[in-house]
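Below you'll find only one chain, the form predicted on its own, shown as structure tokens.
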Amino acid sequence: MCEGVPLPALAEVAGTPLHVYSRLELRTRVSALDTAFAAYPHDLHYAIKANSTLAVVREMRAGGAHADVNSGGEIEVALRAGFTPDQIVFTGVGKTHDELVRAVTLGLKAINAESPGEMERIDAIARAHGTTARVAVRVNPDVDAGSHPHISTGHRANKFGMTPTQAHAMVTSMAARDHLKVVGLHVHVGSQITDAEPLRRGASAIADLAIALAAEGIRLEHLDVGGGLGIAYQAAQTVLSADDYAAAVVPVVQATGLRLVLEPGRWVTAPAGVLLTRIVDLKTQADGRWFVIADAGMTDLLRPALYSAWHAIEAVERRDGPPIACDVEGPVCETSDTLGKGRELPPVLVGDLLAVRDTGAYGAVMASNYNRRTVAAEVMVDGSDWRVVRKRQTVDDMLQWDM
């Protein structure tokens, strides 16, 4: 079930494969935010990347967050959920000049700067408009997020931001600007953070510098701490509360007296999504064990495929009889196409469906048409209704823009 939806009921209707998810998980996990750091002065910033169908982000802004994004089609996307420009926090490396120049005129909450020479750019724009930018300096702190080495963004290693000495002089210089307004500083130090002293020491950096800029009569607006916020993709797995998160986060910047932004996204809708997939073909391999190929596969859900990332997979409808030793396997000609290896499930047939768990973050957002494979529908549960949100690709949409 989802809510009160029978997961068969949706993949007879809709097909597969099929990212299904629960308006009320969505809500509830915001919501769980939110009251952790009520304490404190605080914006969620709901990060569009980890899921961008138009109808998640809506209800993240239904829910009462802002928006982070990170390239220009994510700010349209935003804008099309309902965010005023003042809602949306701009990030990401190598911005291009369109993008710098739409964050710009828009008049964004903030741009997070990422070099000296983005922070030119910037100016440049902002003059050649006639307008103020408003501005934060991304910092890496070098700090080892403790996660997988592709998701780790603030070690001196990663590509991300600047050292908090580089930082501070960029701020200075950006505070003796005409068109650029200095607001914040931001820093994002991973993903699927699973203990707390990342987190702390990275908002223990920015915090630190905001007090010592403050000393040289630069004030600030906020502090941006990211997010990183890890779920327990595994049931044995142990992760942070979101009181956990609050408590390591708010004590480091309290005393700065600048408002928090935090940007939360697997942690939201990563647990409110599953990918339902029908099984296709059966056949042993020579240890005994089984090969379940099913109908989705790295198109759909790349992460096992890009991370050897784990995610739970259930028969939909189970069977009596003693479990098989499998790997669940998907239909793209790769080896690395699968989406579990060293499984058990219960007796399973060709047509049986299985549930792939927590693919509401970086599933359906990361799809591709390799092996001009057609897109996945996704729909949404609300109680004992649901809606298809997105449909699925047919092989003419795929094919509008060849010549």
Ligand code: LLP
Contents of the next structure:
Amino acid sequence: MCEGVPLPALAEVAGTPLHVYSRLELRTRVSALDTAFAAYPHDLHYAIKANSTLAVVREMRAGGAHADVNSGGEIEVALRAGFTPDQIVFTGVGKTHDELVRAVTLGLKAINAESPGEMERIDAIARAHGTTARVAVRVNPDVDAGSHPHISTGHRANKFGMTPTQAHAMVTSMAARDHLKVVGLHVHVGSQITDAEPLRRGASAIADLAIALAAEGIRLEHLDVGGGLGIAYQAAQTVLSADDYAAAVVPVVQATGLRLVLEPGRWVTAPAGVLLTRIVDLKTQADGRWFVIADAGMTDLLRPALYSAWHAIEAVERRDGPPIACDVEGPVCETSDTLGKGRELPPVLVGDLLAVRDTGAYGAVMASNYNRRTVAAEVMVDGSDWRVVRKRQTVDDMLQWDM
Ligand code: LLP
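Right, the form predicted on its own is done, so what does the form predicted together with this ligand look like?
What follows is the entire complex, opening with the chain shown before.
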């Protein structure tokens, strides 16, 4: 079941592979995170990259969140979901001229600048348009996030942000410019972080810098500590609660008196989604275990192939009998195309449904047309109702840009 709706009924009508979201879970999680920070002035800017389906983004907005975007496309998603420019922060290590023009002319709450060169480009665009751009400076605190290397961003060897020393020099030199207003500092040390220390150290790098700038008479509006709070993909995994997260970050930021900005993505949306997939083939392996071949693969959920990520996989219809040892694989012609290796499932038959858990973040957004597979549909469940919130791509949709 998802809320009051049986998963087989969804698969029957909407087909598979299918991303299924629970509206209740989305709302519950965004408000739980908000409540954890209630004691300190803050704004949750939902990281749209985690799940940018308009219906999901609109739920985040209805739950009181603002938006964090990472590209021109995500700026437009945020606007269409109803966010106003002063509710949007814009990060991105390679913002193009056109994206910066759009951000500056909209007057976003903050453009999180990644380099001194980008600050200069933003300044020039703001001057040309006779406006003042609101900028936050992204600091690279040289912190090891302790998560997968592909999603760790706060180490000095990573491409993101600039050193605290560079950031300090730049803010001092730019504070007097007419067309640039430095409103904050930004840090994001990585994603799927399960330990408080890297999050605390990232926050303290920008808090220390804010205090040094204040001593020079440069007053900011906010400290943006990014996202990164991890979830338990495996039941036994130890993770931080929302309260642990607040306890790690708030005391550090409190010393500055500045408003706190957070950019959560995964924590709010991942557990609110499952990927529903149908078994298309079964065969034995040389060692006696089974290959369970599903109709969803790396084009629908890239995380296992890209990060060796673990997602719980459950049989939707329970059958009696001894469990089978298996690898659950996708249909794409790559050995990396897997949903989960070394699993145990109840006995299953071709045609049975599997639910892959915690796919509400970095699932649908990372879809591709590799192997010319069409992109899966997405549905939102609300109590005993549900609706398609993103149509399944057709072959004609997929081929419409080919000349
Ligand atoms: N803010 C910035 C600047 C970010 O780069 C990210 C994620 C977030 C916020 C949100 O982080 P979260 O709260 O979701 O951890 N595709 C990968 C995750 C990439 C995260 C990229 N940046 C995965 O599937 O694990």
